[in-house]
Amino acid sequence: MATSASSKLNKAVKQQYMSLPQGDSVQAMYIWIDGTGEGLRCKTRTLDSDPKTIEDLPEWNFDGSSTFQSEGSNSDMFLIPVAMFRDPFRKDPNKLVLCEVLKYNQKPAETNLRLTCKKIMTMVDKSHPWFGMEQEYTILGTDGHPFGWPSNGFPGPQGPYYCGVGADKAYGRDVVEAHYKACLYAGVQICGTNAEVMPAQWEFQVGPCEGINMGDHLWIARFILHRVCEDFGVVASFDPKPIAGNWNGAGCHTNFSTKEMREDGGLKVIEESIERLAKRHMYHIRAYDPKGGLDNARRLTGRHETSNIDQFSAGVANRGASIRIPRAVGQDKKGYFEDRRPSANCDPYIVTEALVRSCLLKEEGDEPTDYSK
């Protein structure tokens, strides 16, 4: 399996420099979503002092013609800081800064889905919407071959790998452990991790996060994963079906609740929300992967613990349904539900926004309502 050349550099030499004092200066790594809606970009600037709030961070810019976001003749794009985390790679006092992207005319870039999401979350803040997202991913070599798989052929059939222990069952745990610790250091609300059904596939969970924080924390967790994999010389893939055939795909199951759902009698509210979701199935399918459902079509086949992309279904403890009500929620008559349709490469901003639009704002039809009019 191929690994990157940079991973083979002597890290002890690098550490000599990383441990040097930096005075009062702070390195702020600005992070944004590029024009693919999936890729992340970053660059660093020096600040004269330690920023305490988002307001202490200056706006910045970049060349959008090199990130699939503008033409070369008018390429400047603006970076607007929106969330700040500790930097687990350079360590304190350095920062990771998540940014929104605006075009030259100060309008949001096409893949800046955060702006609208935040407006929608503000409209329902009294309902205190909570989200938890289960991010599945696959560790690959730089040649695209799954980590630990035989160079010619396949590993043994699925079965022993899910939550497995042992060198013949868990492929790449070093990456997982490093990522977990780095997220905790950064302040990401990561709440767990486990090996998944396909060998070399893993999952981490982020949440519960309220409102816009869900998207912010998941995007930073993804960025940290990419950086950790870079150090190990491997690749983190969010492809929803990285290996064709009789292998599990990768999703981003999304758990959702409101204040009403979490209170006594909340199951009735959950059931009403599921009825509304059933009427907008294709709207959600289009929102749940960056290609409007084409990526999920490879994954949501009705096999390998998925529902069929063309049919809406719901059930208690049913992992083959579009919406799963956990058994404990059915017994307690309150809690949350799990939407199992979002793909691993989904944008969490539009996924959480779509759930709020359908369940709380009670929108109907195939298109989102425009509240700016």
Given for the second form:
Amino acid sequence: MATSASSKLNKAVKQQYMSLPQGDSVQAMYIWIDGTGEGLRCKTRTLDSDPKTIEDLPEWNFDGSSTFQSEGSNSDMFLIPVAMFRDPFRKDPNKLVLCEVLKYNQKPAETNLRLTCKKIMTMVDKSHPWFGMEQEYTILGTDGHPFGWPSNGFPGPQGPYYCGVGADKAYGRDVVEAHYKACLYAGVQICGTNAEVMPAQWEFQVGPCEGINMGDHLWIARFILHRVCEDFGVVASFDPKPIAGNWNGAGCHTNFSTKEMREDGGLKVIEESIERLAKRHMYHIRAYDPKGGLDNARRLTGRHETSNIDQFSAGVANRGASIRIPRAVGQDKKGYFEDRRPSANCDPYIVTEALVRSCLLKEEGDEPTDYSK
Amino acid sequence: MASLSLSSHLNKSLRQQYLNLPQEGKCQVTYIWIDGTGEDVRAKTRTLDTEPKGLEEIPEWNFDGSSTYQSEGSNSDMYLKPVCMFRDPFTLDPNKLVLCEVFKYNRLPAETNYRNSCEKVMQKVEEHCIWFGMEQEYTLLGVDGHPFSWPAQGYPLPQGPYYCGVGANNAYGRDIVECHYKACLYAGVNIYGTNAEVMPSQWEYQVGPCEGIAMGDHLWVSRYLLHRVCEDFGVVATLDPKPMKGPWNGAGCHTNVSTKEMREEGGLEYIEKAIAKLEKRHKEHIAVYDPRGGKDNMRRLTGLYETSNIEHFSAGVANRGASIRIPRQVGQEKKGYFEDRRPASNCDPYVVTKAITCTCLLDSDEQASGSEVEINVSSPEMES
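Same protein, different state: after the form predicted on its own, show the form predicted in complex with its partner chain.
Expanding to the full complex; the earlier chain stays at the top.
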């Protein structure tokens, strides 16, 4: 069966328990990124009262040897709360808490890319960098095959599925609808959804978010997606090329603007930024998936609405380019641009950081500048 | 589904219609006790005319001990003495759950009534304000005995992605965990937190901090709640310390301990003294850290899968392969608590907390004598 055994447990029974009052106690679910840089982990603790701000949430720790993050002989790692959201699964007053991970020596864990991102964003806060990220993903059954596809087979070729409607075109919309509502409840800045080109593939967009908020909101949106899928008994995959062959991959197109770009005449600033990005293509490619570009090599082929991974290109309304300038921006001569290179499983902290480094801090060369020196 | 019980398929909306019926001022009180195995709990319910405000308003009761491995048929009555009251999360207010101690016909504590002697010890050390937190691990099984959601006659992918995991391919049976947590909060059990464990279908919840005798009380009631929630969903919770042979984690009941002195400035000194005392009594503790004199733990404490080896005592900061782990923070702040990682998931918390208290706080001549911590050898399971 394509759906999990857990999803068949009686949800009416579950609802009876979940509606039990809990007095003043608050359940806070701490969420963090594990050693893979892609996986999310979570555990919960009870608080005696409703935390009003992030400062009300205590630091915690966990066993890093079980999350690919440390050895058993020295396994404690620290969880530092950085962003708080309402919990759409357990509902008010319960909370979801996004955390940064620190090693035993207080240094950031290897996959804690938020720390550096925050420093970079602080350097440019007067430019008010805004981001919008378009998260694509594929729904799979627990057997690993795309949800709704015939077992041991394939659906009809791509064409009718993008933004489609109907049981023969849209596979798993319940997940998308539930995820959207859950994000709205939680306070995630979700700005839209659509069905994607490959059947069982979907997209949601988060933004506009300023600075560090982009990464925070996207990671929580991903966590909520995994939890919603778990409830339904299916799996969300952020693999950038889940099915080889004539099927679209999954990206995380990143829209970017600064105060200058949004003002009159901003197109000139956009074009200057694109020239800078053209000179730093390989640095960005390395930052745009968790494997230094290896994942994107399967996806950025130049076909299926992608640019070729080896070449940088830009153009108005061009979905085959690395950077697309929306037609309306070309006409208004101000606005934003879309970097189509990041893969669906990218870390949004390093993606947004890379854009700021190249476009706002005007860095050059293959390596990021170390500002601590 | 083959792995869910038939009962779980009964219509729960229909059940709810009946449970919603008003009860005209009367109160249902469910008496809970530990049976002759020392691992399982039993329960039966009676009606009281009004809601009891405290323990003193809940009468003593009795039951048939010959049906719970606790007495002979010819002299089977055993006494139930209420010791701790909670709200009932199944039938809701004003109904109650009441944990009981079991006494034999001659008013002596039943063989598996370890609470009685534990309470005496806790009273002796009251000034030390000894706090405990116990991390109860357990595995969800289908009624076919196979871990819940594992492929029939097969195994999932190896351990790695499951600890604190999320997603249908990583977290098996979260509904039970969520419902148990809410039930504990409602009931008044001091539940501290939950997380998914390293083996798929394995979970953990923590109860504490509880002072003295309250640790055992809250942990036993939390276990009753777990079994009842699982029963509702049609699955089974096992507290077996090594449910799956091979490259799969076992299940423990890591016990965190601190006294007033350990929590104050410079407390690390008292922690280290306590650990030194525990090192000298390793075998005595192992003998009481599971209900079978250490035999259960022999299957679990191998030195692999984040356990220490059962033969050797060890201690270390942030070391999950040691018998005793001092959390990194405690090592840094030089005060706090320590974690004894040896107790098995099916341990009796009264026995564990009493043993730790005696070793760390009482002089050797006041420590529990051999007879008080002797394992019950009269249970039929032991004999066969």
